[in-house]
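Just the one chain here, the form predicted alone, laid out as structure tokens.
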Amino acid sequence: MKKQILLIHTGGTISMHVNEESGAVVPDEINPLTKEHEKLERFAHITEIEAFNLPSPHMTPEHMLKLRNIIQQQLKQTYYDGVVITHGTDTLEETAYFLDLTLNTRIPIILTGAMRSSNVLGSDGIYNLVAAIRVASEEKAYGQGVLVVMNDEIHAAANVTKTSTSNVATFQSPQYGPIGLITLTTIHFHHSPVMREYVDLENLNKRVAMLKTYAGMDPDIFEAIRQAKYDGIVIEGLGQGNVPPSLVPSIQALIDDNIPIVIVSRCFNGIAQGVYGYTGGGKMLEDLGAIYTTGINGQKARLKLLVALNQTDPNLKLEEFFHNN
């Protein structure tokens, strides 16, 4: 019997084609993996909805919380083995995160996505959405969170990341690498992710900003942070977690004012953690009141400190909710 598969588009270079006069990228009026929905048919019943057409980095987190809300009332309203999304691969990590934060159900869940155009030669829309379509109908994926699935590999929505502007091998894992592989004729899981983790939460008030450090890394940028009364900050700290002795005094002013400040590695491997005991260094903000996490990088512990920040339960602490990763 074939599975029932509830597909939502949201738009990205998956859903776009070459504009042969101009050369450009552009999306099409109309999503050209609609026509497809026969071809989609053989591989599992397809409910289509189109939830947004946009370029990826259009997407903004009221647009997932809006998605969120789309899945949860199509699952409550019909039966579903498994929702497929397609998206556009520069935020694609992140709407897949933010997923696997906020919905609470065990099917599975397949966010995919395009390199190639739908008019360009190796195009690799199709193959990568029929892909996801076979991941999202398998029963080893039930209990596995969100998943990616780009270029013959599944990927947890916590660890993927896009490492390349343009390859179709973009989407890797670094240090854990994927939790699956594709073939032909098999879906081979040869991981599963360690845990999940669900917050519930209704709407998206609060403010997150994200800063890089750099060597020779100036205070001010945090000064207007404060100024702008953002609600919390991550920091993509130097190695283990550490930071120019300039910014201290300004990290210090955050933590006096109650805004959470979460620190990640800016590096792609290795665990952030309060090592150094010297001005800037790691063991000295964890000592200030800076919270260290690891597993995610900056854009997803952005997301993570959103969700944490617009939670419902009030009994969330949010060095736990980090320390879990």
Second form
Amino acid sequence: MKKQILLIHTGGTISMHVNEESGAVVPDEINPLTKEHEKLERFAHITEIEAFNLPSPHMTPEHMLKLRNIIQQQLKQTYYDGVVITHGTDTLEETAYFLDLTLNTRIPIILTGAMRSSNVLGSDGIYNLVAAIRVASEEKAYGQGVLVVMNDEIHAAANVTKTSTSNVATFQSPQYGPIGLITLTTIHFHHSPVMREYVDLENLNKRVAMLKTYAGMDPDIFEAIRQAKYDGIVIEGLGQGNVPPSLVPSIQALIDDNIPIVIVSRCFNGIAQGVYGYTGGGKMLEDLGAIYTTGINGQKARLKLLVALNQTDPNLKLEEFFHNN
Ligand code: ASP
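Since we've got the form predicted alone here, give me the form predicted together with aspartic acid (ASP) too.
Full complex below, order starting with the chain above.
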């Protein structure tokens, strides 16, 4: 029997075309995906909603929260076997992870997109969309959290990242790999995310900044962030999570102001943790009160901190929440 799938469009290249005169990739007034309904109905009963029509660099956490609310409301009103979301690829991993943290459901939630717009040779939009609908209709996708389906692979929201600016094989999960593969006729899951986290939130009124460290970095950027009164900061540290010594007094001042500092590594493989005891070393930063987390990149750690600072559970302990990964 065909499954009931809720299909939500948010924009991105999958909903764009190349303008022949200018050569630029631009959004369509009418989303080209909405003309493909019949093709998609071969795979499932599709209920289609256009939430936004945004290039994904225009996406904000407020849009992500709105999308979470639309999904929650739709699932309350109507029975669906799965949800598919079309999205621009630039920030797709962020929306996927935000939804993973803030949706409390076992039904498959799948994000997909395209690297080539609707009217170019080798366009991958409809292909990826059909694959996403097939995965959303699959029993084995239940309880796996929010997933990203692109280029015949299934990735967990926490691990996946965009690795290439233009290649169709852009989505990878460094260190972890995809959790499943898709062929023309079959869908294979070969491992599952070990844990799921859920936190509820109603509003987003805190701000979190993210800084990538580099050799010889001056502390003035940290000072500017302190003056701007951000509520939290994620630092992409060097190696196992170290920073240049010049930054230590500013980090100390932020911690003294009760601004949480979360550290990930700017390396995309390995574990970030407090190991080194020299000035700016991870052990020293941990002793100052910085929180280390691993398994998620900087942009996802930023969303996790944003969600944590805005969530409604008074018992949530920030350190434990970040050590869960
Ligand atoms: N810049 C586009 C966007 O993220 C790229 C894409 O959709 O793949 O909306």
